[in-house]
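Take a look at this single chain, the form predicted on its own, given in structure tokens.
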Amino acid sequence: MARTLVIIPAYNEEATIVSVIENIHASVPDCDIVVVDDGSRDDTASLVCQHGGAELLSLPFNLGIGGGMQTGYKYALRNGYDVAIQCDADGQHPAEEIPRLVARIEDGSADVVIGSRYVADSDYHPSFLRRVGKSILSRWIDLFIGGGITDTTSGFRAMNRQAITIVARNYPEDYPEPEVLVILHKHGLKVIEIPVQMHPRQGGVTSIRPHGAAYYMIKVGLAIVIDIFRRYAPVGVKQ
């Protein structure tokens, strides 16, 4: 397997966060991973120093998951690795389909792989309206990029070195997720997604309230139109 780096944001994920570092080291052992605690008010960083076997890197204070993942991806491009993965620290992302998604990054498939929830018949049940936010970005996305990924706010994906290499440089603040699909199009990369089962949360609270989805959609949409006439500097890779 390609040097690989799991990276997990983490935001008062105590109840999960030692569950989902042993998941992914008993179904990818050669995984090295990177816990980004984004200001947690909990025990968060501290069960993860207690329990060891990931690198922790604390946040001073919330940045949100742009800001942690920016954090991890940055430090997957210092420290040389080809392959960097992101997983939720919820225990909603299921550690043994990482394999899965570095394949196909190694395959030479794709720059950019998805887990996707909706590709296949799944356990996975969300709420009407985070359906309806799902096909609406969808459908956005895909005017624009074209690609028909049908997950475009799935946060299980992995990269390769080219793609760490932009998103380290520049990765949206606010749910980033769809945005950076766009950004990663613009430079070239190709993105595919294939079928995972997610598992249902199993602590914590979601960021994004139903009260909260309107902004969410409006504020997501703007920002990708932005990103489509946007011109942005090539970016070169590290060897």
Given for the second form:
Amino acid sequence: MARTLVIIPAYNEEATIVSVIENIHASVPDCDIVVVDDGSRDDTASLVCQHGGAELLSLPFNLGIGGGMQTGYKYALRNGYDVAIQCDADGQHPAEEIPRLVARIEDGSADVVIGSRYVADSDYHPSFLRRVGKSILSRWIDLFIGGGITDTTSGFRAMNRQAITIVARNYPEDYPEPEVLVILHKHGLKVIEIPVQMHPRQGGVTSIRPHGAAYYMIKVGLAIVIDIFRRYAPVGVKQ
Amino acid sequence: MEERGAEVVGFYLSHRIGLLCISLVFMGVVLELVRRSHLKERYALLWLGAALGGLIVGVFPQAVVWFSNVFGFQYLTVFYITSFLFLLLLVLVFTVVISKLSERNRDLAQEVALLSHRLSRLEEGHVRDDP
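Same protein, different condition: the form predicted on its own was shown, now please give the form predicted together with its partner chain.
Time for the whole complex; same chain goes first.
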């Protein structure tokens, strides 16, 4: 099996972090786990240390989800991992689905595989407003990257070495998931999605507040257009 | 002639005194900030220049008229609009500087996390090949 790393960004996730690590080890025994502690003020870091089942990267202060994820991808790049999976620390992302994501990377069907909540056999039912918002966002992204992805905000993803190299270099700061798709598309990578059953959140709070939704839409919508025209430093990747 | 200059600009004596006081206080504040290392000399020069401009206009109001003539401004309003645009540009430059700094700040924080992890691994005796 390819050297696989599961990246778990964590900010104040003491309620769930240990069970998330244990679930991953149970489902994917031969992968490494790295927890990126994004300046938590609770016991997240010490719980990870005590548990010992995961490596711990401690950011000196809170960078936000984008900066935290990027730290994990830099770690994956420097330590020579072939596949990196990003997985939430709140237990929503099903560890038992990780092997399916990795399998699609390993058989070469794509550079990036997204665990999607929308594809036919999933039963994720977000609120009406959330559905409308996400649908507008997905249409907007379709316009630029040619479609095929319905769940653009899913943070449950697997990436191959080439994708890791790109995101370690360029990672958007806040609400990064949709933008990352555009960046990967610009670098000519192939992204597919497969349906997964998400678990309900087990603890902690969502980073997207309801009144922030409008800001979210505008920020991400604009950022995507900018990403299309942005100049990126060339990334030396062997195919 | 000189009095006419002042009238044209529309400065009364009280305006001039006010402008002088503001410029002097501003200059003092800027110098004090530099002295306490709260402000870099590079940026201080800019603000000292602005304060000096205020002083000059306070002492010689016709400088504004002279300046407008040199640059061919028909109306003094253009002079004020130009100053405003200059300040706008300055703020833009500063937000660019802040963006760059926050990017470097993020990179450094990430590097600290990665290096301190590597250091503790090395202390534990796990030596890895890390490019």
